[in-house]
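One chain is shown next in structure tokens, namely the form predicted alone.
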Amino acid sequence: MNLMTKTLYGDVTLIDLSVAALLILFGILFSKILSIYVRRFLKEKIAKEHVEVIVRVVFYAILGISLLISLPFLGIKLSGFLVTGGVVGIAIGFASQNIVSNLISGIFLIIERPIKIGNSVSIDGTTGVVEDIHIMSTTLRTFEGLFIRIPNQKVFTSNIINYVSNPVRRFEYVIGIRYSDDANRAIELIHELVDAQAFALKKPEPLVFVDQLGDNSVNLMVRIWAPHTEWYALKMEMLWKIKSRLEEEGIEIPFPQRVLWQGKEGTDKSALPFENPILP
């Protein structure tokens, strides 16, 4: 017992040294056990390389906490460290706040997974395909072939539009026909074209209806749902097919028109057939 209470240096006894060693050993064991559970929990959720980054962060964080707790038992006062560390921490904090913010945002992005590699997305006005998601930044390839690196802090705090997260996507047209044309016949023809398309979904149901009576045309609204993998191709194909089919039936898409009336001097304007006539 005297041996255990014997002072080794300063106020540190063999008991203190044993407690410090046990705390460090416990920290190592707890870090390894927790790392195993974190790896199992995230294995099916995120990519392997991202799992390893998170596991290392957890391991060294727990190990660091256990070392800090054991320092007083080794005769090292934390007060001096706190003062010195506080000044240094403030300086480092200002210098590395963006780095830390990107790191934390990257971890949340990896866990939450609002976007995945290969997704077509729009992030803060930048549209493209997700090429990679790193712990500090995300890389997009735009549809023009440019690669853009976006810091994860900006990705995490911006509105993200994911164009392929939903398996289906809708597109729509506004098609104008003349007032003299049969709108019911035009709607029927468009429905026939949509029904003939294999990738035009039946549910949600496609819609074709008169949406607006415009200045120069009766405007038909066409809304079609398709798998997101075929969305763009079907949108391009259907527009031309609708135009061609309507023209075959004599239904035309009118140009904007204005009627000009030229009268003689002294003409009674109140007798004109429409408002705001253009007179010489």
Contents of the next structure:
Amino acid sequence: MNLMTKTLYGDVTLIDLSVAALLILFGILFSKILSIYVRRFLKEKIAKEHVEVIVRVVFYAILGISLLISLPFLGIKLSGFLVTGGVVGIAIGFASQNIVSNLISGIFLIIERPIKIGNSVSIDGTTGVVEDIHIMSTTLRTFEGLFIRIPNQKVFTSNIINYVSNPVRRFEYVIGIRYSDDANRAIELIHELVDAQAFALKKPEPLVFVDQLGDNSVNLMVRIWAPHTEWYALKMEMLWKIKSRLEEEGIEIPFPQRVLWQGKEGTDKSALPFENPILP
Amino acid sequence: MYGTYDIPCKLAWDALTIEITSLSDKLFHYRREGAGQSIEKELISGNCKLKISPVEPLSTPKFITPYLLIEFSTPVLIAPRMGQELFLTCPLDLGIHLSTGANFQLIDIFTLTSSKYTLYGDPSNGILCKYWKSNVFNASPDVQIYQEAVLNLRISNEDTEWMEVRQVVLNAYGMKIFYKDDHVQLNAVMEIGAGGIAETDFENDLPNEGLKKSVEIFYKKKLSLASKNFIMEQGL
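Alright, leaving the form predicted alone aside, put up the form predicted in complex with its partner chain.
Once more the chain from above appears, this time first in line as the rest of the complex follows.
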């Protein structure tokens, strides 16, 4: 009998043993190569310690799969594991549902990269600066200085607003002036102020226009684009400057007001702004 | 005003005053009035000199971009396979350095021009640039040398179509500024290729005798992070 086909134990021959060994060797080799590629792919994207965790998970997952594939060649029937494995798998599955979900969401967040460390973001209504993106969770520092940990599953499935993803950002004001004021002059003054501001961008062009004839005022819309780094400071600075400059020129921002006319017999109807059907 | 001065010293130009007074052997007081600011600093240093030179126009009012966009007051139409030397103006910052031999330490930076920023491209993918508008000249124009430099731009159209150029975007890393008492100059090239995509870059060679190279503050800081040229692919 050929040595290679000679049964060593059970039905396992030397060929089976060699195939199993080759499979495991291939698994080790493949997992090592894949680990190198994963490490290279994630190197620039996430923190080093997180890269190592992912690399280790990938390495052992591939190794585990290659071991499972090689088991039948070693005479160990996988069917025996099916029932036990199935029950244990279901139990572990239920227990680790959130953990796995967070882990997978974390991996997708790292790949998709809708947010980066240092970005100002709003995640599911929570606004702050991204402090760190871990495998299981993302941490924010709110503008009030609070630390908030959000599970990655929630981050991944929520609406994310990234305030600094684009290089520029627009803000707007509604400035009400009196009906008796010169709206064209007001627009001209606001344009002068905007043009004098370094961070109020030349392009996209700032817009100032009459937006609405309101109940108490003519409403001017002011739309200004600014670098996202300077947006908030400029927004805070500009409004008061506009108000002060308009007032210097005698253009006032009116308070809400209502003119009441009291009808009385014998009143001079010509004093009314419209024909009053109540008066005789 | 450009040049190297022994300290203590006092320099005045228009509404600008720069002064270094000696408080002791190694302690000096620096004061600048003008350009919309009043700056004071205490300096601890040994034997050194004050150097005033034009520097890259990127630090004032705040460094937020290394790119400079110069809009032409009139568009320039270029025939296929044609090139021309044009003269533009370019804003300047003024750098105050303390020099000890070959080493320079920037202690103050300001500008006498008004600053403005703009976006080259669209709000999603655009590039933030310092903005400047210039007339187009066919010879070197007279400029206020403490506010503007002359930008000598060699523009060429390598495409087979006519091109209309309204602006040039330059990467100010590696910007070489050459100056003398009454002249400040930069040299750049703009090559327009197929599809209206242009490449711009500054030239390093000293243009002529009598000019000297200015201190490059961005070259010293961050050269390794950025390439020098710029590809204009969002419109000319």
